[in-house]
Every structure is written in structure tokens, then in C-alpha cells.
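Only one chain is shown below, in C-alpha cells, and it's the form predicted alone.
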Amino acid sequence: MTLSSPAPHQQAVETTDAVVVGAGMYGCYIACLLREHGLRVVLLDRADKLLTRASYANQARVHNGYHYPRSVLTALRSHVNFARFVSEFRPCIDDSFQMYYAIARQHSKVTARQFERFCLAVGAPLSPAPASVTARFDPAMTEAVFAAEEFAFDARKLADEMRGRLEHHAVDTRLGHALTGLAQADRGLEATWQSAQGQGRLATRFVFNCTYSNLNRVLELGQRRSIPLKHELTEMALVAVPPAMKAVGVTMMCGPFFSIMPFPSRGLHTLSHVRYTPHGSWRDEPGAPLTHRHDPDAFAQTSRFPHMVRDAARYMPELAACQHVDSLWEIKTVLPQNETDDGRPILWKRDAEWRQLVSVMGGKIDNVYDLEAEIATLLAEDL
């Protein structure tokens, strides 16, 4: 198998047991989960690489359950699953960082003792910083400072895994084929397909719609009700740090604050700002129509960096040297349920009438396998 070969233009109709749509780390890990329950998959996926939008475009954070004091379910999955993520993917895994949690004196939505006995809850490791960190924090803007234990992936090289990994479960993968249509079929559903090459069409068992912030552009396809959802367009700013940054993250909490970490796949840091980083949202509604284009490049891409970094330097003041060096834009999608814990649990959807086209959509790579139970279950229910 070829990753980046088109198929041939088809004639007759293909069979396969399931489609996966979206080639993200969710899409690829759910078709190597499927390979090794003996089905036949196809990925399809628009782009012509593996993990190229919201895969990529992202704090490239593996959580260790402390960014989510106000969603303790979603903190204690994280935990549980950062020490597997980090020895199954330890080739992609950056750990040559210390990663520190501060807390805000003002606008904090909670105490530097509330967060020491929520990580104490979870498991999370933490200790208070020494004194030579702490001192790098505005004592009359920051409550407390602790140490951590977080680490960030490469997304170039979660890229390779996976591709990796899909070759040697032998998934039928087909980057540059974008999903045209839906439709129920004798044995199940029938996918149609379009590449440059050509067009085609897929009778299977299983669809599964992994499509991130398109997860309703794809039902829309099928003409299945919508799943209701938030987007927003979302700037991820890409710098060069002072030299005693380097080896250092930070994330500022829990509130309207910052957090600034190492992206191992550009040798840069992240800055991104809860006030900041979103420039725009926006709701699909079941019913209604979907208004918007679920592109970054579609939207006006001005960068808030300069508003980022004033801020953050009002805690940390050698932050104030930071170079602004690019920018990642993405769209961001959540299910709005959780706006207000900020909790990060995977949607899995069946359709109402079509039980075997599934949504999925998972707010953090490290919560992968979370899917591993619900694969299992489908499956026993479909025998």
C-alpha cells in the first residue's frame, strides 16, 4: 500500500466493511483499531497528508489531567491515559521541558490550595517551584507557582507513527479523496468518493465520521440531522522565546490567562491566551443550515499576538522578549455542554435511523484510547 497513491478511477461498486472519514490521529487510530478486529477499512481523507488540521494545529500539549480543575472526569481519564500515550508514542514525545502551573491572584476561578487538592484527587504530580522560578513571576499578579509533569508531541513525528501503523495493519488509505456523498445501500451505507483521479463508490458496513469541526458537513451529506456544536476560528501563536524559556512551559490559571509551551515540530513555543486565541465563533444547530466555511484559510487572519504577549508579561515579565514568528489558525470545536466546566469528553454519535454511521470527534490526542471500549461494544452489538 501506497499512502499518498490515489486509487484508480472505479467502474463497479467497492466493498468494504467500514469507512473512516478524516485522516486526523483519531480517524487513523480508529481504522488500525478496526483492522485489528478483522474488517476490511478504507480511509479517505481530503488532504494529501496524515494529521494535517487539528491534529497539528494545536498546543501539542499531552495532558497530564491539571488543565481541568472545574472537569474532574475529564482530568482523571487524561491522567490515566498520559503514562500509556507518552511509552506508546515515546519516539514523538518532547519531555526535555519543565512545565509550570501558576496561579492568578485576581479573576482566578480557583485558589492555589483548591488546585493542589484537585491534583492531589486525580494523582497528578505536583510540587511547589523553587524559589529562583517563582521569581520570575510578578508576586502581586501570581498566587502560587508549582511544578508539574507534562509533556508535549511532535506532530511531524505522530505523523510518521501513524502512517506507520496504518502500513502495517494494511488500512486501505486514500489521501486526496474527499467524501461526496452518503446513502443507505443493501448492505449497509454506500460512500461516494472524489479525487483528481477520478470518482468512486464504497457499499460498507460502517462509516465513521471523523471530520473534527466538519463532523456536520459530512452528515449534511447523508441529509442525517446535525449534531449540535460550538466553533471557533482560533490562533495558535508561534515564537521564538528568550534563551531561559527554552526548556521551559507555563500555563497560567484557571481564568481569562495564558499558557506558553515548547512545539517540538517547529523548535518553537506556543503562546495562547483564553481572551486571545479565539477570534470568532459561531453554533451548528440541528435544523438549521450550516452557514460558514470550516476553513481557517476562509477567514481574515490577523494576528492577536501583540494583545497575547502584553498580558502574559504582566505575570511573567521576561515574556515580553518573545518574537513572534508564525501563526497556527485552526477552527475549534467543542460540544457546548461543556463550555462552562471546559471538560474535553469524545463525542461518539450514532445516527438516530442509521445506526451504523457513527460521529466521533475527541477534543485531546492523549484521549485516544478512550475509543478502544466503544469499538469493542459497536462491534458486539453489530454481530
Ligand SMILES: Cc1cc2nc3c(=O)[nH]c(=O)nc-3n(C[C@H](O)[C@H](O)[C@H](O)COP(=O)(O)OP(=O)(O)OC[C@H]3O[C@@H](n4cnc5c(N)ncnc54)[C@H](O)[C@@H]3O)c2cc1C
Given for the second form:
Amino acid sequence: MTLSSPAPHQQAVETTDAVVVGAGMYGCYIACLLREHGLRVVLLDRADKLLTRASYANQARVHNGYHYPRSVLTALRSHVNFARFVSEFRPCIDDSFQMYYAIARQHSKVTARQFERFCLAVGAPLSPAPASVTARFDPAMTEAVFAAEEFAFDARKLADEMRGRLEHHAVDTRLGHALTGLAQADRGLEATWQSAQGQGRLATRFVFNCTYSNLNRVLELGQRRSIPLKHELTEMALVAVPPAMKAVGVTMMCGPFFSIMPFPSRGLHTLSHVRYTPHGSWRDEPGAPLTHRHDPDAFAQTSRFPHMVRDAARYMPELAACQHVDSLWEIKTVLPQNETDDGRPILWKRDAEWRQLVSVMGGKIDNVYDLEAEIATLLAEDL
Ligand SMILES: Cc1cc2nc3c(=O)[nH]c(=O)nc-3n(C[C@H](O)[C@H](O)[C@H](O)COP(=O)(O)OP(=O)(O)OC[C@H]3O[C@@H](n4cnc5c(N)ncnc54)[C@H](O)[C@@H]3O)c2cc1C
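Form predicted in complex with the named molecule, following the form predicted alone:
To see the whole picture, the full complex is given below, headed by that same chain.
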């Protein structure tokens, strides 16, 4: 190679219709949708694999509505999306366990009767748990236990499934490519990327910012106004459960309680706790500089598993035998307006001036379906 040889892609400006930044579940799903609408798409992710961040490090629950008694809209959307997600992603679904929702006697934001009524209204199947199951809970702590229909997804199988879909849709997928710049150009936008091999520029009509906790970092690259977001450093403990818990998941409703359920891609259970899973929080405010790093490895990671399991065992004593194997650390990002009602609508935000720059964030994996109408409207308006 001579000294003047350019690195691959170093100088030429390539042209495409859409750049999707972030190859988590949302970016992959959007990239495929855009191809179905006939657009040329380049999908960038700075990681070397698909679905490595929040789409992997989460509780793997395919929500069916139960979780959201304080946000009926999210509960209804969950319930509607559940059937479709389970059928379309069948090979990635683990339905080999029974999920129970229990109601705490104290400090719960719903009573057993209210929870039953809510599930009936949403259409989520619920029945009293058998006496043999209820007997596993401390009756002084637990008002009622219900059997529910809720499953888990295998995040590694989901990544394989999305890889197959990206190939099928001929999406130009570039892993190990970080977005490093955003600018306005003559007929749209220009995105700059960097990889270990070099850097390049893409002239594009649309940019879809699907970077979850990094949404405002990407907006900052183009000096765009940031979106109000709340972030938490979260810990999901990965635990080996006693044999009687292997085919069981339990969520204690509705307040500062625990949840334990299978995490299929590791053959373990996740144990989370509303009080101990968040290890600290901060906000991005429009106009204010972004001060925190959005990488969980930038923080001290001291497990709170002992606190989680101690509290969980007060309700279900056999959980005291759970063994801590590992923890999943991630930055969880939510819309500040949903802090009180726990709602998880998707964020779909077009920049005020660069209208073809769209930031997208979903509070749950199966909310991806809510993007279909947004994409169709955007493309119809843009023609
Ligand atoms: C602790 C926790 C528990 C959860 N539990 C559940 C649950 O049980 N069920 C459920 O449905 N949902 C759950 N969620 C929510 C769910 O994980 C998210 O809604 C979903 O994963 C978001 O997907 P995403 O594609 O937007 O983000 P991600 O999967 O995080 O993808 C964003 C991608 O952007 C990339 N990126 C960032 N910056 C750049 C850049 N500059 N250039 C290139 N690439 C970049 C990252 O590498 C990453 O791959 C949970 C989330 C957390 C954190």
C-alpha cells in the first residue's frame, strides 16, 4: 500500500435514503420497515454485534399488560402487542414456565380486587393460583396470588432472528461503526461515521436516532436541542434458583417490590427489585450540557443482590436459596412524564428544524409495532 492509498470509505460521500443509528431491537425493526417501503437503508452500530445493549440487558419479559395498572393505555397496547409478538417471534419465546402475580398486603398501590378488575378490563387472563402455590407465600405479607399468562424472550435468539431479517431485507448493516457527526446538507442530512478501518460520510434524506440512552448524545453531535429524559443505572441480578422455582416467575405488585423470572439466553433467572435495581438516576434537560456518561461500565458496579433477595424472601421464603451468579448492568431511560404512572409509550420525536431527523425510543421491546403507523405517516408526508 502506498502512503496516498485512502482507507476504505475514507473520502467518498455515499448516498442513501435513510441512516438508522443503533442496531438494538428498535433500529433493526425500523431498518426492515424502511426497506419494505422501498428505501435504501444503512444501519450503523458502534458495537460489533446486534442487540448488545438495552435489548439484551433487560428482564426479558414479554409484557401482556399486567404490569401497568396505573397506565391503562400502556396495558392495553401491551396486551394487543403480546399476541402478535409471541406469534411472530415464536422461536425466541420461552413459555415453559408459569408466571404468578402476587399482591402485597402493605404498601401496594393496588388491592387484589382492583388488580382483578383491571385485568378483566384489559383482557389479560388471570385466575387464582392453586392453593399449593399460594402456600409458598407468607400469608401475613401477601394478600393474593394469581396465575397470569406472560412469557420471556431469549435475547440471543432475538438477535439471530433480527440478523436473518436484516439479511432478508438486504439492509446495509455496518457493525463496529459509530456515528460521530450529523450535519445539514443540500438535500437532506449528512452522517459521519468512524470504524476501526476508517471514517466516512453518508448523504441521506432521513436519520433515525435509535440509540436509547444515547439519544441526546447523538442530537448533541448535530447541536440539536436535547429531549427531556430520565436515566437510571440499573442492575438485574442473574440468579440460579432452587429447583421448585425453575419453571416459575413471580412479580409482586404494585410498588417497591421484587420480580423474578427466567432469563432464557443464560439459563438463569433475573431478580429485580423496584427499590434496589436502580443504583442512581439523572436527567437530560433541554439546553443543559450532558454531564453523565451513558455507559454502565463507567460506574462502580457493587451488587445489591443481598438486599433484593432478603426482601423477596420475606414474601416467598424459598427465594432465600437463590444464588447470585452475575448481574446485568444497563442505563435505563424513561420519559420523565411516565415516572408516576409507569406508562411506556414510544417516543417518536422529529427535530424542530431538521424534520428528517427522528429520535425513537421504546419503553418495551414489543412496542416496536407502534412504529409502523409513524413510519407510514412520515413517508407519506415526505413524498
Ligand atoms: C433494566 C431494564 C429492564 C427492562 N425490562 C424489560 C422487559 O422485561 N421487557 C421489555 O419489553 N423491555 C424491557 N426493558 C426495555 C427494553 O430493554 C428497551 O425498550 C429496548 O431494549 C430498547 O431498544 P433500543 O433498540 O431502543 O435500544 P438498545 O438495545 O440499547 O440499542 C441502542 C443501540 O444504539 C447503539 N449506539 C449508541 N450510540 C451510538 C452511536 N453514536 N453510533 C452507533 N451506535 C450507537 C448502541 O450500541 C446500541 O446497540 C428494560 C430495560 C432495562 C434497561
